[in-house]
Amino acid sequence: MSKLTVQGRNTVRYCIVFLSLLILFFIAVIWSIKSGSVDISVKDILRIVFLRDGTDNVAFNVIWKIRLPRILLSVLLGGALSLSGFLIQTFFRNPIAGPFVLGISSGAKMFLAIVTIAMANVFKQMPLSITVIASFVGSMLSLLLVLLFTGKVKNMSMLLVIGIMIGYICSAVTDLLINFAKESEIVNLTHWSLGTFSGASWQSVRVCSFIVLPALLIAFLLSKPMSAYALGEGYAQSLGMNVKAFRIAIVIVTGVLSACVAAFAGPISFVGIAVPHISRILLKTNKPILMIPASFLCGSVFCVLCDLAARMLFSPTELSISTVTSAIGAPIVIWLMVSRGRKKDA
């Protein structure tokens, strides 16, 4: 088979995968807008969303004030989490690495615990804005700790262990604070730690867009250096690439994306590990220029569908988003590990 024929088949595959993901994305969004305690027809959804027709005031408010912001937040954060997973797997050259191995989620929870307990006498119910700010600051503090070691540690496995250890330290501090806190002081922390998109608003969507979309653009700009880095640090350096600066850039982009997710939705399990593998299997390639948009789009679809399942499976009781993503993501990771082990043995 000629090289041209192989390239042609690959191009067709890439087009089919992206077209399928886009179709699935629109189906997932429409299905999610339609489903809920107030059932809205597809015709009414299209009329209200595209024509801003407010004839049916109840349906209009449900779509524009509740469901659409929540769906867009799950699109942005699902894509961000999946993209950060792909970046961290490329960075560590470890297919089982996830974005929270850097201790970002644990750092967010620790700082949120400190703020929640310290301000328990000020607020009966912690404002969402303070929760978001505290989570983001805690995530960034953990990221700064990892960055201190990024330029000093040459072995990527060692940096991975350092990130995990930072996460354990933050978790230990959090558990210590919770043990000595009153139950009324940690209600907000408990709700956050379950993971949910239920607090979505247009303001949170705008803030997430301001963080996630520029990070997505930077990831695109790093796609060529990532391709060189994937072939080995020696090869990357021979092309004149500054490996140290590249490491720092990848850690910062991954950290910002993961911190944004932790701040607005809490810890969400397995998306960052499982979804990049799904994208890789669909495309049958690991090229960053293709994997970056595919991972983002696939993560968006995955989280929209998981959020829909969290809302509807046991309605009116709503599950945490991590419960659904773990139930789906964990078997995928187990299957990947088993299949990877078989390939090594073969």
Contents of the next structure:
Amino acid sequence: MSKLTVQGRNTVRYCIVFLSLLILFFIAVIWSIKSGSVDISVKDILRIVFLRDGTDNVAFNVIWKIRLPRILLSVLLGGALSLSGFLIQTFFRNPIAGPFVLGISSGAKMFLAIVTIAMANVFKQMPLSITVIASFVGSMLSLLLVLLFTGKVKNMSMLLVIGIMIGYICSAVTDLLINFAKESEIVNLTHWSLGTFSGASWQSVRVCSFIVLPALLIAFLLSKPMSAYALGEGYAQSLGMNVKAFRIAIVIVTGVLSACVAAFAGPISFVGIAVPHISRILLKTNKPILMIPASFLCGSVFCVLCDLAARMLFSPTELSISTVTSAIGAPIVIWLMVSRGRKKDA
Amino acid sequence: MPDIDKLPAKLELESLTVGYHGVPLISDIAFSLAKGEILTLIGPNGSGKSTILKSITRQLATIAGTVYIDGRDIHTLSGKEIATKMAVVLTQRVRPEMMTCRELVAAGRYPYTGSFGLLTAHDKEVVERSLDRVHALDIADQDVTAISDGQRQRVLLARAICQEPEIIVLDEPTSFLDIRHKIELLGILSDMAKNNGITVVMSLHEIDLAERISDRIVCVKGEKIAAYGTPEELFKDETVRALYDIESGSFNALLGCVELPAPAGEIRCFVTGGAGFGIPFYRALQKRGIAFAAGILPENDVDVAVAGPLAGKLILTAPYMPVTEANALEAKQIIDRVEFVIDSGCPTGEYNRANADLISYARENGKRIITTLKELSEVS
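Provide the structure of the form predicted in complex with its partner chain, given the form predicted alone shown above.
Starting with the chain above, the whole complex follows.
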């Protein structure tokens, strides 16, 4: 086996993976636009989406007002979640870490619980914007707390423990609040915890793209130091990179991405752990420059399909997105653990 | 400032104090190395070898003093400048996910590549050359987690070489390697120093290997450097014993052999040795815990290196001279008291005919004569 053929074969593999992901992406999106209580033919979809034909049509309104923003939101947030998972796995050099290990979703939930209960008298039905703002602020607060420790701890696994502990503290506070709250006051909270893309609007798509796309760009720009960081901090430092600044940058990008997901769709489980892994297995490499776009794209496809399943499986009853992602993601994680264990024993 | 009289040294440490969190561990460290020289830090576990190396590579803040590279204080250099001058091989385990050896080596190009770390044709050529340098081209496409410790160490060295440094710092590069891989790795380092003018600073546990490869040696122990010099100056038995606080057992600096403590108790056996024939018997007796006497050996015999530290009693004669009457008598007196005698099979000639006489004497006196290790193993 000469080296050229091996490297050449890898390049072919990367091209095939990206091409198939793109094809899969378009299939998922079109299938998702097509399916629902009103079935729309592919021909109509293309006409309505690209030519904006038939403004007064029911299908036009269904696509432009309901389905398209929801799909775009799942594209953005699915990608964001998977990317933040990849970043946190790189950061901890642990392939089973997830973006919510830093206690971000628990922080979001706690703050949301506080706001919900405090404002129970003000609003009969909690406006979506307040839910989004409250959970984003909560995420950012726990992220700040984690950042405070990032500079101080020498050992990365210690940070992992701190993140998990912050999560427990937030959960304890949340549970305490729920104990003293009336059932009707926490409906909103329960709804949020399950996770859903159903609240999508063009407004939320716009806000999300303002957060997610720049974060994606920054992550991509960090791909060079990220690859050096994979060797360990000692080597990274000896190659002339500023490890401390890099660590903080990664925590911020990861935190902002997952906070955005938590705010707009709730704490969606498993995507952040499982999808980067699927991308890694497809590409057979962990090079950040390839993995960043691949895990984003893969996350988008995964979430669009999972959201489609959530909408359609027991239609007209809609499942929460986490139900679907967990059902698919959890077996993947178990399989990963087992196969990793086997590899280590060998 | 570094000494102005001579050319700026490649690497120079000036009254350096190192330690963790501002607490000094070792102070007043000073040495200077020219291009292509090899310096080895030796010393017991936990003596601070790694701490010194980490301070040289800027992984650890120094407490006082200065490290100069080409006469420039390393703390005035940018991370990138340092990276093009100095590369490291660390003790920390490298377990990257899904990375081939070639990719790991290519990480060494970091200071030379652009914002996205893409490799140019020249970079790729350097990667191949570095892999070839450590004879690792055959494993280049294997996953880093799938290769052996010896191979991984060579690949890590290739990564350092790929950085095209002038100085390579290695922290215990031979740990976990078997003897063949140790020799192989140190051979590459020695070759690089001589032929490519790369300055090498490393820590080693194997004092015998350190002696053979190094131009200079620093003994690290206690709050100051215990000793610094060329191996010839330093490698006296006492230096090593003092450095490692060896109270039991011995280390022969000349031959580099390490012996465990001598067996205690009444002498039960006499060994006639010489020319290395006795050595396996001395070691076997040590393992069995049987105290023994050995002789009659010329002072310069290779057997003495092992029998010296292990034998309860050793009878020596002047080199290249026939055995004296007094020596022979002393040996016979010991034979009278022992349970058995070992004839190690050393050929006897003009100078050591006495040993053949001793065996005859023992036989006449009804002593059991053992000639093989197998027989010895049956002795209770």
